[in-house]
Structures are given as C-alpha cells and as structure tokens.
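Presented below, as structure tokens, is a lone chain in the form predicted on its own.
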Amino acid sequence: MADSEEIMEALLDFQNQCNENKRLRRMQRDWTKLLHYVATDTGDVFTMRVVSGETTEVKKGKEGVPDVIVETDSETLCDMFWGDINPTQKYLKGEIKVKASQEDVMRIDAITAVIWPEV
C-alpha cells in the first residue's frame, strides 16, 4: 500500500513528464478537464487541473466537480503515474475504473499511449 505522499510524488512526476512533452501538449491543446484520482484503499483523493493540454495543478484533496474520475488501489496509482504498468490493461481488466465521458476516456488513453509507448 502506498501512502499519500508517495502518490503525490508520483502524481508530480507525471505532470512534469505530461507537461514536457511536446507532442502530447499538441495533441492535448484542446483539453481542459478537472480529474480526481482516488486510491480506493486508503480514500486519498487527488485533483488534477488540466488547462488546454497542459497540467497546471496537482494537490491532495477533492476540489471541484471533476469531468474524469479515476479510481483504483494507491499501488496501481502509483505503478500507472510512474509508468510501471499498462493502465491500458488494468482498465479492461476492470482493476482501474475511470468515470468519464466516451471521449475523455479516449483521451487518456492516447496519453498513456504517448507517455508509455513500451509499457
């Protein structure tokens, strides 16, 4: 089990590699969406601020009415930010449940696609 420090460190982590890439900003330019992550083990809840392909804010708490919620256990969480896992394939096995419209969950899987290209 993760703690929510280290989910935070993996969360910043994977704004940084979001933020500093140039493809993925392209692609993501027209996407502004507010996202809760949630560790269904330890009930920590994050919010991610996406504003026109880039994140601008990460922190602990639930903040807002989110477009995309993500839910799984801390460990995954940390796994999928760090690129440890295929969230592809976590979600299908129904190990990561994401509540979102049709098109934003399309949206994150191209980004993982792009992050993780060999996981």
Given for the second form:
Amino acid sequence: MADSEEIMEALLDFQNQCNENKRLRRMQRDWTKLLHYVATDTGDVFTMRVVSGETTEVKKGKEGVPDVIVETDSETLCDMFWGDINPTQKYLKGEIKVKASQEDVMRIDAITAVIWPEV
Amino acid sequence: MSIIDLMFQETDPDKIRQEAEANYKEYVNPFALRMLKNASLDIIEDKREGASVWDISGKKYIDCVTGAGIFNVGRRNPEVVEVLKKALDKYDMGSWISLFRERGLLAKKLAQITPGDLKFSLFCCGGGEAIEVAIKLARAHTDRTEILCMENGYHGVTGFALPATGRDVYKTPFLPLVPGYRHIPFNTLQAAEAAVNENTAAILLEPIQGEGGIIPADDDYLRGLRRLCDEKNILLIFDEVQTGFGRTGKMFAAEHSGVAPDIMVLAKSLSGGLYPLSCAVFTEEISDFLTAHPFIIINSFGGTSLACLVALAAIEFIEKNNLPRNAAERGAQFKTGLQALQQKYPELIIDIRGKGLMLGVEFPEESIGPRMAYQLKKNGVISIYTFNNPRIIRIMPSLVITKEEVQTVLEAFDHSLAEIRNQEARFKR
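And the form predicted together with the partner chain, for comparison with the form predicted on its own?
Once more the chain from above appears, this time first in line as the rest of the complex follows.
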C-alpha cells in the first residue's frame, strides 16, 4: 500500500514528464480534461487538470466535475505514474477501472505510449 | 530470398510475429499496434474458412466482426475463390475506360435484387466513396444542397461522406468540411419533418445504425420518411453498406419495412470478402444527370472485371444457399441464447437488439465493451465494440455460421460475462 505522499510524488513526476515532452504536448494540444485518480484501498483522491495538452495542476483532493475517473489500488496508481505498468492492459483485465469515453481512455494510453514506449 | 518467397515460406510463428510487429512499429502505426496488443486483438490471420479464422500458431477463432459485414459468404468462400482464380487466368482489372461485359451483368443483377425502381449502378471501391456518389447525385438531381443525416450515423471518412458521419471526433481535426449537412435525431419522424426545407436534397440514413450501436430504424419511421420525401420531392438514401446482402435476414434491410429508397449504397459484402467493390444503385430518373455528364464521376478501380465477377459469384452463393434465411434463423438462436444470459447476468446486459446476424449487446458502461472483447478473444471469439458507442459489442459473424458455432459463441459469452462479473466484484470489495 502506498500512502498519499508517495502517490503525490509519483503524480508530480508524471506531470513533469508530460509537460517536458514536446512531442506529447503537441500531440495532445486538443485535449482539455479534468481527471480524478482514486486509490481504492486508501480512499485518497487526486485531481489533475490538463489544458490543451499541458498538465496545469495536480493536487490532493477531489475538485470539479471530472471527465475521467481512474480507480485502482494505491500501488497500481504509483506504478502507473512511474511508468512501471501498461495501464491499458490492466484496464482490459479489470484491474484499473476508468469511467470515461473510450476516446479519452485511448488518449491516456497514448500519453503512456509516448513517455514510456517500451512499457 | 525475395520478400514474396519469404512471405509464403516462413512458417515459424515467432519469426512471423516478430517481423510483423517490427514493421508495424517502424512503418505502419506504432500506437495502433500497441492498441491491438493491449486489446489482445493482435491476431495474425493465417487460415480463413467459413465463419472462422486461425492465427499463425493454429488457434481457431470464430469471427464475429467480419470487418463489420464484409464476409457474408464466409471467409475465403471456395466457390467465390474459384471464380476469382478462373478470372485471373484470363483477365486483369481491366482499363476503366473500356466497356465491361461483367460490369453490365452485375449492374443488371443489382437492379433485379434491389427493392423498388432502383436500376442503375455506379461502382467505386469503398463504402465512403459510394456515399460520396449518392450525395453528389442527390445534389445534382435536385439542384438543392442540404443533406439531412442522422446523429450517431456512420457513412465513412472521405470528403463528401465525412460530414454525414454523425460524430465530431472523426471530423474536428479536419475542419472545414464540405458544407451543407445537418444532423437530426435518428428514429424521430417529427425531427425530420421539422428539419426539411426548400433546400433539402436528401435524407441519408442506415436502416440499422451500425457503428452507432446496432440500432434498427422503426418500420413506421422509414415509411414516414418515404412519405415525407415523396411529398417534398426529396431523395431518400439508404446506406446498406453493413446491412446489405442477407445480413439482417432479408437480402436488404429495406425489405423489412417495404420501403424502397431512391439511392441505395452497397459495399463490404459486395466484395465477396475477396476483391474491393462498392456502388450506389439509383433510379432511372436520377440517372438523367449522368446521361448529361457521363464521365463526371469516375473511379480507376471501381467496378473492375475481377471485382464484378467476384461480386456476381458472391450474390449467386447468397441466393443459392438462402443465406438471408440462415441469418434470420441463427440470429433468432443468438437472441434466445443472449436473453438467457441476460437473465443470468442482469447487472451486465441491459439490452439485446438487432435483426438477423446484425446484433448488438449493450452493457451499462463504456469500459465493459472493450473488456468483453478482450475476454471473448481469450475464449476463441473475435468481437469488438461499435465505434460510436463502445457500450455495445457487435455480433456480425459470417452468414454461413452453423448452429453449433452459434452455441460455441454463446458459451464464450457466458465465460466472458462470468469473468467481468468477478472483476466488478473485486472492485466492490
């Protein structure tokens, strides 16, 4: 089990990776979304705001009406933000639950694919 | 060794996969490869026969996608293959500017089997191109510009067809599009009545929305549209790309309502699953425009010798074996079996709909469609959600599917639903 500080550390690193990747920023320039990440075992919720492909905000707590809700256990959340797992495989196996349109699910996977192409 | 020799002589499944994946990654589309792999749909098809395909390692799958209705006569139908082989002994595609005996024969056959006064055919390669022909003819024939099309409809992604497709995700990156299209709610006659005006050229729709989630148009709705079009001198265009050639239990889905359109668009299964072909079939009155402008819509690869002979063989097979009846019977078997599964998994299946072997199973949320496809593949069935509505898994097998094969698919559904139920329970704990 990962505590909220560990998840936040991973999430901030993920934000940096996203924002520093010019190719990703350009690819996602038409994507503006509010995402909630829920750690099902600890109950922690994190909010991530993406504006025109730039991750402008990450914070602990639930804010706004999300376009995307990602639910999984705290360890898997950390693994996802560190790039240690392929999130879509986990999603299709029912280990990560995503409440979102299928287009948004694919966009999230595209982010992972660009940052960590070998995962 | 040449690339072609290598292609046919290499039998090691690992080497074949390695090479295919490397080339996809470097030269085709790395993200498409990733998505296919993630969804476990990265099947490299080897043997293809009847309702099934075998991958390069010899695993058999029942194909319940069939390219959204391409393989009505079955995968690699031996009678149709034989005709193509025979044709290749004598012909090539033919030069598009020549006179084709086989094109005339196919057009005559289509005039005989399509409903109402549909008579002339203009041939293309893909469904989108044939939609473009239908829209151009409608505008040219009526001297009006507006095309009424349906929310959530799908008509392809090419120039004149893309604006008719009723979902922004396909269109937004390519704006501006060809103007003059308006989307109205499907299956609502009042919406159509309210939308028509003096500039309406045509109403375009699928008799069963395919990518929209397998949604059949009500018979009364189609009859109402026919009346409306007749009153206002508007053309009625049916996109039967997915529904045509026996798929819904009749040769064409239009027959269920008894409504004949002014233009019918056909593709997918017209190819016999072997040689690309599509066409717009239209009335003699509409053909007047082409009499005045005979070469204004041309297509180098539309209606080639080989394509027309294959299409004739495919239609002959469909008629001789009464595939529409098999579609109706096997479709009924599917529905009965799926309804039993709905009783067993009421929290997972919220609707079962469609006609013949064009069926959709609706789940309560979007994630279940892709997850079901993943589970079904593990259980030997290829299926995929509908692109405009991922909550629906489509069941569109070949029309030669047997009673036993339908039972096998139903058992795969049962096992897959049980796994999804377990996954949902794990989340609730």
